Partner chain sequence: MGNGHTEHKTLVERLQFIDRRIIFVFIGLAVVIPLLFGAVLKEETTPIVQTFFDTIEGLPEGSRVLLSFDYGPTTAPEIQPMVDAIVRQCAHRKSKMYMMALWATGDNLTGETIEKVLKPEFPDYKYGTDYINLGYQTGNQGLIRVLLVDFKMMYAVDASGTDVDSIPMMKNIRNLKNFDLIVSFGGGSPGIKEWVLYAGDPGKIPVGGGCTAVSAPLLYPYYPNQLIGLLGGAKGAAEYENALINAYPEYKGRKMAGMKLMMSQAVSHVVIMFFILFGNILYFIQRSRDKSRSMEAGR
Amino acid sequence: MNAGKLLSYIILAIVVIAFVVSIALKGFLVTVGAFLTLFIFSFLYKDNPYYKFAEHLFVGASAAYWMSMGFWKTMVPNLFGKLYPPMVAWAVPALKNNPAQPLMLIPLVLGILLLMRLSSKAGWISRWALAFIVGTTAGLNLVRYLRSDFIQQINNTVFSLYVTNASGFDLGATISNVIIFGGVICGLIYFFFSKEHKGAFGAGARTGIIVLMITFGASFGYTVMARISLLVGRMQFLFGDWLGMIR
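Generate the single chain structure for that sequence, in the form predicted on its own.
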């Protein structure tokens, strides 16, 4: 037995002993949560079997959970419950008296066609269902995204640059509107490539770069803070619920 395998067995023995002792002191659920958290954190050192075990367990459990949720929350009420309501009346009593909708056979057939992807010979059939789903979804979402991501953003930029209130001129709101309006214009100038970025036009483009970098930085900072909050939650669990060092 080489030194690497011996070290692996020693670490495994330590982990098993610590796991058993933790169960005796803190209970099964807290121990499992703590050790899975430590297994995930072990990737900070290097890739190892403990991290892979926790990763595969998380992915498998998540897939099984969302598959169950998708079946009971989507397929049962929206497909079977509309094709033949008495079939699922025991699970969703509210659908018992609803009329049957034969048109729901169309999504049922499309779903069956998608499963043909599992066949090596009939896999090409799934492309028809996939093309129909992608095309329909794109068409239905086009108007919604056009309204929310395009027209609404333009509407939010169309405002008065001179703001007044009950007391008269509102300096703070005016400065805020001017900065927003100027930042939007400079950002659009940066993406206008039909004219060379020189002179005043180039200055506007460079200002647009600054605005974009500030925006991306703020978005990245928000994402980092969200991840930090998750880390804080795990640390509170480890040092509080598990080790009892935080009261």
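Numbering follows the first chain given and starts at 1. Whichever C-alpha set is largest while still superposing within 1.5 Å between the two forms counts as the rigid core. Predicted, not measured: the structure shown is a model, and the values here were computed from it. What changes on going to the form predicted in complex with the partner chain:
- When the rigid core is held fixed, the Cα atom of residue 225 travels 2 angstroms or more between the two forms.
- Shown in the overlay between the two forms, fitted on the rigid core, is a CA shift at residue 34 smaller than 2 Å.
- Here residue 47 does not count as shifted, since its C-alpha moves by less than 2 Å between the two forms after the core is aligned.
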Second form
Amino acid sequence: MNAGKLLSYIILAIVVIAFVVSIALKGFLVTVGAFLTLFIFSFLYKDNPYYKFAEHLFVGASAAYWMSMGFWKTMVPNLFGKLYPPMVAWAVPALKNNPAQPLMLIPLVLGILLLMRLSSKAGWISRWALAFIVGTTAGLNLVRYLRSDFIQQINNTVFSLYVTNASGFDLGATISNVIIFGGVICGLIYFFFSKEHKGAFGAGARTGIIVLMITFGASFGYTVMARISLLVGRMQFLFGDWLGMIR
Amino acid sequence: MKICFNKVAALGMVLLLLAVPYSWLAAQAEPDTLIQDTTVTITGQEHLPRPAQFTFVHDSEGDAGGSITLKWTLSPDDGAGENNVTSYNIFRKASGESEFEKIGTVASGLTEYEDATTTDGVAYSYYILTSSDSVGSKSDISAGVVSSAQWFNSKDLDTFIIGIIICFSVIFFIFWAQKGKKLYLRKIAGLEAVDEAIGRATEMGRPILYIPGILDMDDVQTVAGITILGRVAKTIAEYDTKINMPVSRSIVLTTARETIRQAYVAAGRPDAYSDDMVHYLTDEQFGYVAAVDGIMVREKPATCFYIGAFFAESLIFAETGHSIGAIQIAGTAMPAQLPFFVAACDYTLIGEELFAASAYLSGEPKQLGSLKGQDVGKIIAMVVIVLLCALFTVASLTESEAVLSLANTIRGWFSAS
Amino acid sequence: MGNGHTEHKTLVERLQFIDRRIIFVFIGLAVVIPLLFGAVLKEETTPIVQTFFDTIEGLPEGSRVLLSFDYGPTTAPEIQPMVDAIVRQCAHRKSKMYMMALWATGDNLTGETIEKVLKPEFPDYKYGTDYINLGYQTGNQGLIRVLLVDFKMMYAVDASGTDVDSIPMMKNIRNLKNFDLIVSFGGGSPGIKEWVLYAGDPGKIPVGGGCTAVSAPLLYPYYPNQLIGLLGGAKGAAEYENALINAYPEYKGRKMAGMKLMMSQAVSHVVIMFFILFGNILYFIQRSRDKSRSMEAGR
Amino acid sequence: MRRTVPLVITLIVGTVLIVAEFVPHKPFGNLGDKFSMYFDIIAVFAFILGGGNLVRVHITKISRKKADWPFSAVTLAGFALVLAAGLFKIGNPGGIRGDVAVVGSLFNDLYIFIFTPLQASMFALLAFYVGSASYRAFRAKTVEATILLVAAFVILLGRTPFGLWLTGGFTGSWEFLQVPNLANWIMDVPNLAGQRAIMIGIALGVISMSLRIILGVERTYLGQDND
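Next, give the form predicted in complex with the partner chain, keeping in mind that what was shown is the form predicted on its own.
The complete assembly is shown below, putting the previous chain first.
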């Protein structure tokens, strides 16, 4: 236990010294970037205090970042700037001459209703705001998914199963079209809930699983490339920009 | 009260939806506007391009008003010769005004302009100045056109009808199942495993981690994640297991707390509920990922649920979860992330199964009935695809123009505007 | 049988559930070692890239090329090599480069490209007559629509706030149709697709693009009718660099970014494929052993 | 009151938004966009709940000296620093009237110094995880797993020079057997079919779930009790 503790102090000392040296040699921006990168990567070995430091810093700072952005980029221009522009004119003069929109009282009231959650007695009122939010999500998405995912995808899957080109019958394109056609139909059969996957229907469902597995395998293999290039980018930063080992 | 509400709700919806085609029919009575004949006016003297001419000046279809659409035929000099057209300039005059005013320029080769700056109820007339560098020639002046808002977006009639059919089949089967009709439903492995997964955490005395995705309540997948949480939390309450639910959105925090509390109340253990079960981390995608990874390796949950909308973090979660030996049940409708969950988790709810899961877990007939309604939608999709592919195949085999145009007409019904 | 066999069997079993940190080390090395040695992988140029290259190659001196930087730091490792290669080629062809960004994050990267490629390698290239940085403007596809009609309505000043009317190369720019080529670098939205739909198609302006490997399949359908060419991911970048080397001998022997990236990717792919094969071989060895053992037990 | 009012709100809001998708006329036109904007505003209000929760959790950790409590101080310090720079625009060259994220402000500098490396590094972890996941998941244990494995392997092979090197011998009408061509074909044909089936299914799932919510059949988020 003691040896472990000693080792961790030694590592801490090395990290601190390296950090100071790096700032002196390479400047603040590159050094902070390099050390935070190393701290995150250290998680691959195991959880450790350096990762914890980076993680906790990231959480606190980013939470405040999005809150500030939400306040200045959404709340001020879209709520106060529309509800009663003079109210925010001292901070954002550009909004001063906007016309007032009384309808913006709706989100204001709903926002306050949601905050009633903080009161133990009137907390149930916050459900009204939740009901509004969930109703909005349900109503908006119903038609949008119907349009772009249901109707449009059916439209895309409609074609001739006998393809010709300039030199006559095109076997390759015909096979491809037949496979897309069969793949979509079998994939849909797989998703059937209320019919037992038996007999011919079961064969369709099994083909559907095969199509889905090819889809997943292919997408997985395809994405590997993009993920590797992210790591290459980081390594170029560490070994090139920071350590200067890549020319 | 419960049944009554559903029925009243369905009736109210039907009435509201019926109002739409009615208002569309009412809107059909609007008269057409004719283009007025005037003589061609010419400015400048040399190298004049021949003018473009309007073919269509009309209130824009299916919009909220404030817009007039103009179409014209290209000048014969567009794209050719020394009189080559460089641009079309649109001039407009409102009734009551005396001067035409330039409102926009369109590059040569284009034949359409939408004037989206009109005031409804005012008549506007237009002309096009076909320009070649500094000189130009005017087209005829159009008759006055008034823009207005429509009560129905006629371009969307097909979407509307298909939507009505699917919605009615879902609603029909909800009531059909409520009458106690027997309903077969196939098994979904991931849902069969939920009880076992919670039981395992209970035995091991370790918590359950529930991740509802990284999007807010305005995404349907998050809503699906929360509805499933309601079912899962009830079992958790009954087993008296710990649940840890870090979230990345504040509204999800509130909704999840409400949902879990109600599940505990329903399980008869309201006193066991605590607000600490759900906690907020950060809205930042990778900040959230970093913190959840930390929670996983430190608390070692026995079971992890990832149910909602996920992006690149899907694989980071699944791999970290695997490294701590957790049972992992995932569900998402993000096509790009499904492969990672399928490869790295024990069970995955794929796409449609995610939205059906809450109904499955509830076991209530009316919820299950809606799933049969969904299957009707699938039948519609399959029938349309088979029918149209057959028509197109016949058309290309027989080279029949009639069959092809029939197929194209039907296909036109299935196009999202 | 006996001792040796059991020990061997546990080794197979153990390898099957190998500590994943060993895999991490291999992947890390597969990426870093080629980088450190500056190893490059030449890619034969495919037609979709070659036509793009030939289009720029065929532009007469002084042609106007609009470069739109529609990406951010997270995808820069993939996209930046393409940008560098195309900027170099345009500079050789003495094209006038107009740089802009639909993404706020693209603004910094434009400046970086100018500082790291254009200024050191082409000192004769003058700001204002040969290239200009117009910076980022809000509006996404709406911005493209306006630019198609009236360029200076949105870009009245350049990135540093100078009035564009005082900049020589902006003199005859009225709308997007004044450009001979538009090149968009980006994977997300808005990006190449928006340039095709809102500028290339309606204005009949040639559009080329460079995008991430992930988004390339979504854009292939636009080639060759709506896109003159498409560079997809590191492979596309490396192919373009190969074309550049073939056309300009002074780059021969130079290790270009896309080729380096390609080498690291190829080695990592091989490592991952090796692990997949290795895992499956172990699995089959164990399964055949288990089978023979259960048969023995059955006797 | 507690239970019926929320159900009625959901019903009305949901139905009106469906109708609004088809009715461009006032007051329906653009209603969806308006409600989305309302949602964004409510989400900012909710930050008070989320941020409050975050701060409370970490203060409790520190005051009770729970495990890792010093790191809670890091979170709170980061939170306070960025909030001061963002919400109160401390260190902003334009003062309170300056744009919150203007170049040269402390807020923007913190973003570049802290966020960019952390984001990019977390993202880059994926390269490692993709490797370990492929090793573990791609085993030919069942028919399905074998298909997954083969599809992934062909695509991987098609992205390296090995693919062409191994199969470059196929020429002429057999050219489609070259691994890169095979990989493209898998992406364009079976992969496309699978994606479409998934998307059509998702659309139906969303429609059905939205209807259940609007009609009040699905109400877990409001609780199943009868108070």
